[in-house]
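Here you get one chain, nothing else, as structure tokens; it is the form predicted on its own.
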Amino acid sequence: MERLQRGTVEHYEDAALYDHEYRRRRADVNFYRTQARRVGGEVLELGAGTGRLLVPLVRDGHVVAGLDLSQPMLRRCTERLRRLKPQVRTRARLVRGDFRQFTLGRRFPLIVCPFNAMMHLYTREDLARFFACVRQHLTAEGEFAFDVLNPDLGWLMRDPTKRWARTRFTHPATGKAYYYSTNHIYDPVTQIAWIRLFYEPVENPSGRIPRTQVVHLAHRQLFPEELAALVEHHGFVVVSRHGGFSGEPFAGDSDSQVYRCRMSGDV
């Protein structure tokens, strides 16, 4: 349990660094903005984080409720909202909560769960509770849109004793230089990738090597046929499934699984 807790929260404790790391990720934001324009009405975002999607949605004129479990991420989102004009930021409502168990007392024509947030649903019970909450908050004709990674067997089976993707960067808040690298161990029974993110300070002029920070991240892998079956089992029909955010056909080598669903009424 402690391991899962660390893998669920640690990656989101440094919200400034999180925003810096994903600042160039725009394709998914554009996809969800398009869905919000098409569907119309209010939006519920599950896993709102720092507002990477929520802020553009409220700027577009949508009323958005953003739910997230991470207090640091919600603080960062609040800071971003404060930079907006008063009439714009009043369209946003932030709620701290667990998307496996929440009650907002209303329904939305569009619910979104972007950027792999569902990969923090580690068990069948987690998934069942999550889908039940989505059904409870979705209008009868509403849509539920989400994306998760498409499992990459080559990546999952990488040597866990090596580090990958070594990159030098400067922390956006402290100005300190670090080397970033990552590795992971994949458990095929639980289907969880136990990811380690290494932040190694660049050696200082005295020659002393400061301690490397290790951040843990746990991601449940959802394989394509498994995910399609889960969606149907929990009372949804698939409107579309694509392999990217520009409508690419889904294929075995697709990076993502991008879904639009509606409730079927069969639960």
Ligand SMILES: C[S@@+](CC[C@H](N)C(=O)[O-])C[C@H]1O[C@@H](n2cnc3c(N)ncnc32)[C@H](O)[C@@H]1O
The other form holds:
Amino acid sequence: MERLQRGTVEHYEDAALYDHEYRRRRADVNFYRTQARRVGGEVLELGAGTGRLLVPLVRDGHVVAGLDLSQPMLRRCTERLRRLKPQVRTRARLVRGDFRQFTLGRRFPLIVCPFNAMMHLYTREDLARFFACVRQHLTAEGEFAFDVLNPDLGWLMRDPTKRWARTRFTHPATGKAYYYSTNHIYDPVTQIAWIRLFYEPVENPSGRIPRTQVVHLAHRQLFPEELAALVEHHGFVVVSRHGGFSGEPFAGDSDSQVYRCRMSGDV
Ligand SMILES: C[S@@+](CC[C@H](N)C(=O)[O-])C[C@H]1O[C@@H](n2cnc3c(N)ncnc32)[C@H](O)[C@@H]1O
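Since the one above is the form predicted on its own, can you give the form predicted together with the ligand too?
Zooming out: every chain and molecule, the one shown earlier first.
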């Protein structure tokens, strides 16, 4: 598989593990729920994944279209929707597609792209196609809200020969114990962090050397002034930019860049 493609899909192949890893991440869900309540009307979520946000949105009463590239993530989202009452789950519509190139034939008053999904836009062309699609699907007065990480130079320049963040965990589906660790190589030219997630089995009943599974994740870094310029260049005005999901001001050491934008009319 091509390197960038692996970096886009591998982290999302084990959707049960994805949900387990991010089960405590609630602040962003609350933020997007608040935006949906404030804006009203239908929501389009780009990179909807397992429905971590989409499911709470439909439970809140919103009609939500969720687009994602990953079949395993969409399958898990479908399973979660199946557990809801029929009148609730019919408010959701899932579409498999690429957010750099899709046509749904209608516009939405709110489009969201949560949890770093835009960090899978690796090139200028990817970004241009993505923003053009958002423009085509947003109503004239509509809002586009998203968040991406704030590049952390200390983290990006970490020694790539070491393994970091070693923790032990139990896989939610198989019950097997693993050591998790991670490292990455940052390419300052393309601004891509080539991340590797290591899953090393704790037990080794066969007596053989345990096989560590390596999952690749490629994350394009979007630096603050670059991102503001990109948003403007692609025909949006920034309504707000925060450094987190509780309205905190954006600062150099903020974890995230949380944006709300509207179309400016000029591209
Ligand atoms: C970090 S997950 C976020 C999922 C969900 N929004 C959430 O908050 O849990 C990023 C999602 O973006 C999807 N994705 C990545 N590249 C994509 C693309 N080009 N088109 C559509 N979806 C994409 C992945 O499959 C993944 O489900």
